[in-house]
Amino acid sequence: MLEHLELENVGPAPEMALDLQRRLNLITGDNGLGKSFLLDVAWWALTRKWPRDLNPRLTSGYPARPTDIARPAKLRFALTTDAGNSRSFESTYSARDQGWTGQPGRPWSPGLVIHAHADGGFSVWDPARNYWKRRGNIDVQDRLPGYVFSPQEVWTGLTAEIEGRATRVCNGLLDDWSSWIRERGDSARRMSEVVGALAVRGEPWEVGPLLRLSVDDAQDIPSIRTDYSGAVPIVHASSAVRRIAGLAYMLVWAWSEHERAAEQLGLRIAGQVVLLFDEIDAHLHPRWQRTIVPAILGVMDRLTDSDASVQLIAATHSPLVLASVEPHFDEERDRLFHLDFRDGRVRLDVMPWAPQGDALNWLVSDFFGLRQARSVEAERAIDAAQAYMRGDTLQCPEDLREPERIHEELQRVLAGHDPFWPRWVVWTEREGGGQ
């Protein structure tokens, strides 16, 4: 588990520090303030590798660099190892070496680490398959330092160089899921359960038959059934369905392969799982946004038979995601962070947990900063109407300084049931300016 992460002269702020909780950590904030960057640094802290160093086909996960090369840059972190010990680490950027230095050797095992990138790619670090050996006092990294998938490789498979030879280390969703369906074993059952658990209530998925895209293509393609369609090849599903299918596959593949490797090596199954999830709401319809976080936590408990502790660190732009966790949020195990730009610098705050009740209230809270949950034009018209009612016409835009013109604009931009209408109508009737 990641306990603490601290950046100095790295990223969008001169200094930034997070003390994380052991179950759920949500990071909110405007675009460009560093949410994705924090997740990449968290992955590095847990694995000591930058995702793009392991797979140059990624469009994210680049190594961090100092903001000001003339000043020292440091990364500090603390984690709970899979053995239950707390460890701290500090790394300094070396301009000469163009990299991060510090205590040599293999990383402390934080358990299984899965990083879901915003573009649909994934990174996986497995304490059984990626944790290198020690011979005497010498570290011998004779295994892959991690599995890093581009979005396409999640579906078609990952090949890596091992001992100078190109080796297929993952078959990919299409081949693996097809094989699991044919075998009808534990992996097929797990995949079906995870897909079902991640689906929205009232819109259940069911694994369909294997299909082929054409008579000339011999590849079997998994399919899904829903209440409103027959069997649809997974490659023809919507972006949201494919994102959920990719997530389900990576969770099942990572945990199943970890169990298999641990058994072959005579190791203990990981007691911890860390999930890093960038833009957890991406591509998802609001119905899915309000179920995704509880579903992921439930899926991991089911996959690991509740024996492993699961920590989820996720970035989100969605007020529905925040509304969805209100019944589940536990201040003893969960934390909410907010990135903000004020006083000329980016700041990261731990926010006191205060349920807002619904997505609209979250939209107008400090987390999203909207004054109104309406269009820009509707907000402008209501501001003009309110200023006019106060007698402050100078605060109205030049084209909205007459009640008739304000009323016309309100009719254009507001719905007939908008709650502002009664106030405006009562005021205009009282003032003798009924429209």
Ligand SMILES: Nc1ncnc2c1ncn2[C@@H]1O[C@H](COP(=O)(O)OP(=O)(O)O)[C@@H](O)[C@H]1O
Contents of the next structure:
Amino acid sequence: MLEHLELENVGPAPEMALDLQRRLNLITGDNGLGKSFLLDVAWWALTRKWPRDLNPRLTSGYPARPTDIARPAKLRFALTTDAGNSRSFESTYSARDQGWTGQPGRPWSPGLVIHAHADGGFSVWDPARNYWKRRGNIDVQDRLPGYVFSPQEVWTGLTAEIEGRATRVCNGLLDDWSSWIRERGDSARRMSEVVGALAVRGEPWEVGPLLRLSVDDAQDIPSIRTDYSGAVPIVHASSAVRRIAGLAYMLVWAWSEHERAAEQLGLRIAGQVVLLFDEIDAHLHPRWQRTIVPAILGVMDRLTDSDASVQLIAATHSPLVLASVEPHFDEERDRLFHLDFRDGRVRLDVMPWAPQGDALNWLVSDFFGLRQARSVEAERAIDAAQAYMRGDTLQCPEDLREPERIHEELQRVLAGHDPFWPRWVVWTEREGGGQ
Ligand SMILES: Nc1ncnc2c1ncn2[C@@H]1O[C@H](COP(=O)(O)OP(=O)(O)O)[C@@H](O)[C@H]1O
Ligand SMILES: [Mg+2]
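Having seen the form predicted alone, I'd like the form predicted together with the named molecule now, please.
Below, the chain from earlier opens the complete complex, with every other chain and molecule after it.
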């Protein structure tokens, strides 16, 4: 697992440091403050590769560039290796080599690492298939350095160059899943279980039959059966369903192939899985945002038969994701981080755990920083009303300095049952405003 990450003169802040917890780490913060970038740096710390270097078709995951090339730039990290040892390393940017310094020899194996990118692409680093080989007594690094999938390649397969030859290294969701269904073996069972476990609780959602899109098209397409639409070919399904299907496939593919490779090579199965997940709520309806994090933690436990420890590091913009972890949050194993732009610079804070009760309260907490969960216009009218009640008319916008105008605006922008009404009405009656 990743224990510590530190950046100096790299990324949106002059420096940033985070101590991660061993199970769940959630990162919140405004757009552009570095959540995705931190996840890419985390992936690099664990695997020593930048996703984009391994697959030029990616539109994210570029190598980190120093902010000020004239000053030293550093990336420090500490991790627990799959063998259970604590290790730390400091890498500096070498402007001459246009890259980050590495350590000589075999890097440490962090276990299985899976990175879900925000756009639906994935990166997988497998300690059995991507680690160095031993040839005689010598360590050689001639295995594939990692599997990096563009969103398209998750579905249609990945070809990579191995020893100078283009080699199909993954068949992709469409081919693999339909073969699994035809074989009716362990992989099909696993995929159904994972798909089922990631579904919104209480809602029927299961794997349907193989379908054809047209008489001319020979490709069998897996389908998903829901309550309301029968069996839908997975390529026709919503973005949310495809996001979850892609995730289920990548988890099953990565774990099954890891198990198979470890067996063939006579290696131990990974004791650790690190799951990096960008925008974990992307495309999901609130019902799904509310169940996705607990579901993923549960699924990983099942996939690995609880034999591996699973660390999830995820970025989110969803107050419902935070509300959803309240019953599960354990300060010994979980932590919340928040990226903030304060006093002229980006800062990364560890946020003390304080349950907020519901998504609305999370929205107005420091994590999301909204003062109100209402429309911009309603917030403005309420701000004006409050300033007026305090006698602070100068704080009111020019068009909202008269009680009549404020009242009209409140009527225009607030719902009839808005909880602000009683305060305003009682106040205006008491003050004899007579509204
Ligand atoms: N490869 C990189 N090297 C250096 N800085 C980067 C790199 N990629 C992104 N950044 C920094 O991160 C910022 C974008 O942050 P990002 O992670 O996309 O934000 P978020 O995911 O929180 O919306 C950029 O403004 C830049 O400062
Ligand atoms: Mg992002």
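By rigid core we mean the largest C-alpha set that fits within 1.5 Å across both forms. Residue numbers count along the first chain shown, from 1. On a predicted model such as this, the values are computed, not experimentally measured, just so you know.
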Once the core is aligned, does residue 67 move its Cα by at least 2 Å between the two forms?
no
Once both forms sit on the same rigid core, is the C-alpha displacement of residue 387 at or above 2 Å between the two forms?
yes
